[in-house]
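In the form predicted on its own, a lone chain appears below as structure tokens.
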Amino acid sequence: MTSGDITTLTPAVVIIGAGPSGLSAARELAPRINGDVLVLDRESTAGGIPRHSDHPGYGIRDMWRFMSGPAYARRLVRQAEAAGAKILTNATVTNWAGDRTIEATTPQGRVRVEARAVILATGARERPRPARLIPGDRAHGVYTTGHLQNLVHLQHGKVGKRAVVVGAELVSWSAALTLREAGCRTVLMTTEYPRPDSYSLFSIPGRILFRTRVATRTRVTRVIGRPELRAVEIEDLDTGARRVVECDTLVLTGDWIPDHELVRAAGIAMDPGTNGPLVDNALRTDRPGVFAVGNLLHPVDTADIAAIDGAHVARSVLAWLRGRSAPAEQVRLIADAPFRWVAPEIFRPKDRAPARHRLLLWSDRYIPFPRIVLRQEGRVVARKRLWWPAAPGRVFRVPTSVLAAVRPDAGPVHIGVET
């Protein structure tokens, strides 16, 4: 329906983000519904940052498959687009017009879609340069890994020789690849964590391939160059000693930061440990028939795990759509130091449990095996020691019996780990 310069669509489900998450709740909610399930994409093609992520290592979890990002992108499309779904590329969303409508620009004009509900897929980011205020000259050559990548293999670019990477997590290993295609060599990594967040079967490969050295402890605190970068100057953070690294190419890798403009935008209630919107087991937010998927909700985490997030959420929106209401009894998780961050921050104890039975937990640390201890109004309610390493990004998976002794009537669960 048009009125005006405004065209309006009525979908069932209205899907904003057409990564990982966005396209595997598309794919399980379009058979299922009575209604149209509407995928929103502010980029020119669908898929999220798998489509220029030319490397294998996707689709692990969720499909069970070693895919390259593009392969992966490409597949996750097919699929929602199979089952019904309704793909809108170079569509932004603006605004909110209401509890469940919004309004997005395309090529062909505004739109405003009025949908019964809500998924929010949309994802997270790395922060640039004057995020991380990283001073010096205004130079040319300093990229993001997406901006890496996007430049490399969509728009066939350059870049140039000699390459520092800020970070040593998967990502980080990610752009080094990028610019090993690109003929740029990486000379260095630098982190100001005491070691490498990548899992060692990536990194120590890694440092033979690349013939890249890895930097614990270190920052880089100056830019040089104008116009062009020339180096970079990099800080011991236990000596304060500083040298200069000369490189042409600089890319900032990790350092997250979920895109939530929309749940601002809406008054959403936010974690500040994610900067992401509040969710409980089945993924909904505070504002009713808006849920919330993927990376948003946990910065960051693997691109299957947020598929996965995806297939989880369509449970939920169904049942909604149904008129059916949450449980009232929850209670509220709370991560305390060395954590960041838990995810989901809420739990209903009669509703159904997370995606794959897990709780995340960020660490603002390395701990190799931790003891997670769980207390509720000074009372410990469980412990659980982890015999598995973090994942890439320190992000531990911890399974939800640790919740088993929660009560419901009781105050906020803190988890901390036990010294």
Second form
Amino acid sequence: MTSGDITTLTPAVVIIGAGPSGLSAARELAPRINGDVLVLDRESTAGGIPRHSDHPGYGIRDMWRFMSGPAYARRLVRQAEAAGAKILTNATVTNWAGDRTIEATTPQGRVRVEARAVILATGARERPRPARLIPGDRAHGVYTTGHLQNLVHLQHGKVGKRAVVVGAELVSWSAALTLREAGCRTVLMTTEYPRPDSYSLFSIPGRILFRTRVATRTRVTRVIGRPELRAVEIEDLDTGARRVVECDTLVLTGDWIPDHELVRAAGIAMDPGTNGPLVDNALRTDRPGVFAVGNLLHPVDTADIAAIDGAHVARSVLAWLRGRSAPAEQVRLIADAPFRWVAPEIFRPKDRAPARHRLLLWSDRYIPFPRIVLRQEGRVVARKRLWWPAAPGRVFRVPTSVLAAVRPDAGPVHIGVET
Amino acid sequence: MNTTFDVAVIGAGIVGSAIARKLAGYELSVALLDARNDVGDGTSKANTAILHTGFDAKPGTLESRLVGEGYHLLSEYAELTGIPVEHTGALLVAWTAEELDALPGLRRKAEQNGYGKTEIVGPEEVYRHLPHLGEGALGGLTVPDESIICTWTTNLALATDAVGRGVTLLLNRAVTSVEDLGDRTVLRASGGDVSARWVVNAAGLGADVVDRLFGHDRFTVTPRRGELLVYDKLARPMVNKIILPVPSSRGKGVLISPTVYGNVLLGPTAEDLVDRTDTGTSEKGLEFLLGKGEKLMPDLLREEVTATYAGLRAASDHPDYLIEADAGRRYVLVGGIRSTGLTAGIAIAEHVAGLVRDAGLALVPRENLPEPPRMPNLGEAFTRPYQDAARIAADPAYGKVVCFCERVTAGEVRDTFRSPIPPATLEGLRRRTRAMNGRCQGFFCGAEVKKLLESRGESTCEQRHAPLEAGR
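Given the form predicted on its own, state the structure of the form predicted together with the partner chain.
Starting with the chain above, the whole complex follows.
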């Protein structure tokens, strides 16, 4: 429902989301096409999640640099603008008004954007407390990492003195860093897995640096304290034993879900594994001219990998704008346990390889040197030992060379491990 | 406070606010007290938000009559003030032979309650209305006029209207003792005493305690906790009607209902507590709801949970509303008002006005009563500011979305701080605007909303934005 006038914009490409993947796509596309590349973001500043992750480790695989999140975000914005892309912030996309037409609310008015191609780059968020069904009191002092980092790094707000962090993966240490900067000690990190999920590169010095214990096979079973958080009850998953840990801050990290509202609203086919849209090697969704990139597809990988998606999709979008359609032959990829998902989910053998020649998978179990096995119609089509671990809490990468023997005319390919 | 009010109403929930508003329509000075720092912060804030026809009340009771009348009064009032209401209708679903056999009796009962539009339908019709319902439904009873409403806006509209009519709103006043001075009563309260000729006790969960301060011992309130799960807006298309359980020998069941904010509710549990402030959720409660949900609508459980909450119903050992005036003591008890009080509130106020008039309080209608307030719309069925191009053009603050999930704009947050009853806390702001009530629960907007609370809504409204270039 609208009333009054609405401004119509007609860029060649509209990109929804000005995080690493969206901005990288804009940077690559803007110099190469006839027409505008318009990036919309609902935040008042472009840059996405790295804006409030104020610690180093960004830009490694896409810019070959080692920089802080905010510096990385600013650089992405500068690059996209220098390439000629237009970035409109404070623009919340509210609905679709056609196959490649969206409407947005901005302080400058309601806007209709009619584009020839749409790139969805809306990212992912952490599941908050209600979605994790953690019972107990409605206490103040419970955050997700995103909420915490917004509060500390962007608004310079205060948190408490003693924190429990749920999760022991990369983002959990990022939260611990933020807490330390805010003068709050992380007294305990918990993970339901039998070992910390982060690279030991982070976990061991991290534990020493933060004087933090990591409780494995542990979950939070109750929040205690009204109106302010006083403690949490935790449970040892193996023994069922419960105990109370005093804290005034609880940070719920990881457990990502893509911000997929626009995908669902469009009726674009979804992958129940990632909770994001189904895409092929070229990052096409099943709606012609609508593409998807970044952590909307693989919740979540690091920012540099999201950015590389953005660069990868640019060529696909250019091909679409020139009227080239996707090769018809396609095979569905299906993740078997212990893998939760694989991305991309659709493999077109005649198309160019996925970004970085890698399939991305998420494992629910730690396997030091997994032997990957691909089966199609019950027949093994590839086996490969990898010399890096599959671990919960971070993306596991598999070279796309394992797909070489996949038959394009046969059924789905199941990807699992051999033990 | 030196002034003596004609009437003091204890409790600024829906019932108390409606009574204060009603009495302020006469030549009376009225005070509205609440123990908390906001109106509607007790049992009125967390319920299933259903506008009941009263079809299943106990025929012949006061509750039956007041819910029936209240349905029409609140529907009209909602229209006038902009309280969001959606007339979705309800469907009672029978899952067992026993429940199926109970439907004709429920239909007769509805007729005794003055509601004649229910219909018994077969399973095909049930699944036609609710294709996502779990397997095994045997039939149902339709209640076409059951509706969903915004309980927060209802309470706020009534309280704002009361204040507009000159009611003195006194928050943070917990009444601890009372003193009868013959022609007036002094309410000893935290934050200052209040003196009034008449006192109306609409203290909800605390009504029995206040009643004892007046020397009565009529009933006991047991806080009955009801836990609820709120599902993501993406689940809303699955649930276009209120799905009610058939009351049976196995006790009252769990319902699934759409909300006016575009979500879906699953609940409530029913658990009697001792602590009148324990609005926490429990492991057992959430597990129970998930178990029920899995049977009622398995597809719903595949969607994300946006919020969990618990409300406390003021369950009493009295089987009906307990509304009595004590003329000698110049005191009215409005007790035992269960969850139907949302619907019945305005009718209860009419009833109370009748009781005090009969007890000797002169009710002279005031002339030139102010118009009722027009409330900000929180409902999805009506145009919200972010959708309103003309409104955004006139004031860019309505185009600045600060809570992305619920699409709440800086203009709405600012307005609420300029309103007659501004929020005192984050929870108050959430009830008035929906800010932070969405699926991210603050991942994106939490810090921004906190800043808005601290700056009383002014921090992001003053920014300048370059005009857009029109397309080529």
